[in-house]
Amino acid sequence: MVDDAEFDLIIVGGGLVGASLACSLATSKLRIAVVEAVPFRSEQQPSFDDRTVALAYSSCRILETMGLWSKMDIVDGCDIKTIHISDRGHFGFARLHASDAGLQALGYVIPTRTLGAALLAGMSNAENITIFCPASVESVVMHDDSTEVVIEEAGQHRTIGARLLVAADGVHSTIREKIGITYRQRMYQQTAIVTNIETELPHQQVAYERFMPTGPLALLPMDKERCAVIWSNPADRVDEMLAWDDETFLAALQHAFGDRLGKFGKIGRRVSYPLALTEVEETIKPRLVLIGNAAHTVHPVAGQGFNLGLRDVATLAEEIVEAQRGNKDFGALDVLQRYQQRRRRDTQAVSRFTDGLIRIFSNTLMPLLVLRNASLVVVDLFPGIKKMFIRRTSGLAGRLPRLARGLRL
């Protein structure tokens, strides 16, 4: 057993959400420990894999206010000027333009590894952040005024303590399991196939969301004539689709999307992820808070998952800093309840919004089919409704944390 170490804050999970929280507090006087099980820059580390992340406008502003945006070497990214939404084989469609809401862009698409590298550099360069990686959590003990976590690193065990423990360790949260927090999960019976393709025609900074009975298909603009692909399909078909050669897969993708971007060319590596809606019964306890996928998962339609987690980060960091300034205990239940109250409405709204889209657009009943297509036309024609829709998808609805408003903590 290695000597104990005391911190102010322990973050379990050094992926995109956990690392973002650490970086948001990098200039504070807090002593922060980050515990991550998977080595950084390894192929198994989600922060450095081949996926892309679609950052909403508010997320870009959070990262910019944190000082990270300017430090990212974005060579494969692209801003989103327009979102084109359609219902395959039917008359309804809607086009959302950044100018409709007075924005420079609706969001930005970057490789996950680019954001992960910037966050890792931010943590590594911060004097108040200690990283334990690869390290696993062996046990957690909660006290009235602190929490103790026993971790295993390089074959040695050590106990670290803090006033607050943050679980940012993903949908299969170890902390959530060890504390005994229950959750509800509903599998969508869909699996997302993620890859990237070259297109014959320029994407012109347009993101496409095409709904089909089998699940939504999104094409997101990247550098030059290249797009990221997130294609949801029935779970029982995905193994077969992944086994197809490139030509067969591209032909199926072309058939599903159409020829709006011309002929599809070179394709990248294909990976898959099962899709589920997860709702946690309790996101806080005294000395503990769950954020990101440890607290909630949503369908990737409309690209809300990481953006929801980043707003968790911005709100929690704000509450911690405000409590510290007021000489309050930021791990106390009243502070965490204020955080939970602020986040509840946004989390529920996004969960219902994404789940509702999947339910509505996967239903083949004729009255509902006509209604949803008419609704798309209404969104396309009425500026007020369009602006409201953009504010929701861009993370600008409701009360925004300081970082999302461009204000430092």
Ligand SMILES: Cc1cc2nc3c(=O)[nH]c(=O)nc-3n(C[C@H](O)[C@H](O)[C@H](O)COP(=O)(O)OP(=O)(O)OC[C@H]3O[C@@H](n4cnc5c(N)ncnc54)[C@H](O)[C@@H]3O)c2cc1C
Second form
Amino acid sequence: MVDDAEFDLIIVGGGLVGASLACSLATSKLRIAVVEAVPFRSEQQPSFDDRTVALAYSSCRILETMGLWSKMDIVDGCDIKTIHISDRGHFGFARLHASDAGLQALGYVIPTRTLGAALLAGMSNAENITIFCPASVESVVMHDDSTEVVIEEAGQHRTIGARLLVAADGVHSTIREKIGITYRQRMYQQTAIVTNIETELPHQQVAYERFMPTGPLALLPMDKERCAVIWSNPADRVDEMLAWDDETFLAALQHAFGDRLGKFGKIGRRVSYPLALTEVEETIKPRLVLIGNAAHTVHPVAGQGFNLGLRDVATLAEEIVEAQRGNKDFGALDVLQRYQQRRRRDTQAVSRFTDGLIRIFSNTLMPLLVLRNASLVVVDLFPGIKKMFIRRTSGLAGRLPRLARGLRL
Ligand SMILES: Cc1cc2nc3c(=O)[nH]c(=O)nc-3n(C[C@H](O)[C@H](O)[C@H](O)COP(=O)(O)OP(=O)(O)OC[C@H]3O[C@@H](n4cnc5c(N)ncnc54)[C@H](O)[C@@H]3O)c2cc1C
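Form predicted alone done; form predicted together with this ligand now:
Full assembly next; the chain just shown is listed first.
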């Protein structure tokens, strides 16, 4: 443990993305402070909660290179072999198989608590990482060559300083507000209900994405017997749906999904998440970087949010380590600008792609309806298009950070 208030790097937000960044630098010589508001093992922890995340192929690779994959309890049956996309009540559908792109799996479905446990162990075992938790940020001062953060932990105020401040404090980023970084946020007027169910028929490692005018419904293979459910619905209907008894909810879910997996059985706890698109023009300022949900939030339709954040992590960690190796100041603006430039295209592409899916599939205009169904058929029939589509959604398009290529930093 570093017993000093001076660090090289301060990460505010020890959620999925912030903790991943700390772990990616666990073998560096950098002194890292992680400031997290909510205790990691508490029920209220907003990042390591009841959700599952579909990890894209490149994310699994990043976690593997970081040495975290082997530490996670990966259960049988959670690897996605096929994605089945359909437009409820219409002719179009597409199937994407891992083998279409020469992959073993299109991704893995992991409970965020499993991921959280591995990340917490990774941070706790690293000598260069100091965790302040539960702790909140009181104020931030940016100097030319450093940043100073006043935190409150167990009633005590403490000033910690570093060369670089990383805001990984989620969609309502306090750091973003305190520094005055402008952002655009559009609520989708949709809320996702997340739960899990048992199905009568085996899912055979197929992930289903079913589009409906009210919002998409995803069923993801969680283990051999269960599927994770992410069901987006109009925001004004969700309170009523959450109040339904299990039987009523299951009947509505069955009606929406159909009988492809037989009768739905036991259902888990239902939790809801309001959905928004958040875009930040500048994710950097001198001595500051925004990553993960603090920099971008997308609709969970294609399971891309954390995957995008993990690519932020892999790229930023690479830039930091490279600058440090060249005896350069990794908090200097030119280093941060290079990071921002490397991340911009991927972030924009994923935001536009997920937003486009929601707009196109919630539209009931006949020409658009025919066009989108025809597009699904085209994706299903043409191997070249399938492969391109898989590579993009698996995070394998463009210049990949070292960790995603299996290379250590
Ligand atoms: C329903 C749903 C399903 C999803 N499914 C997928 C999926 O399948 N695949 C995928 O890739 N992504 C998915 N996502 C997106 C994914 O959950 C997010 O992208 C991810 O949680 C972002 O992580 P983060 O660490 O940036 O932010 P968060 O998870 O919000 O974590 C932020 C952390 O910062 C802490 N914090 C906040 N403010 C402060 C402060 N002032 N001081 C200190 N700490 C602070 C919080 O306590 C929290 O621990 C889904 C999202 C939703 C809503």
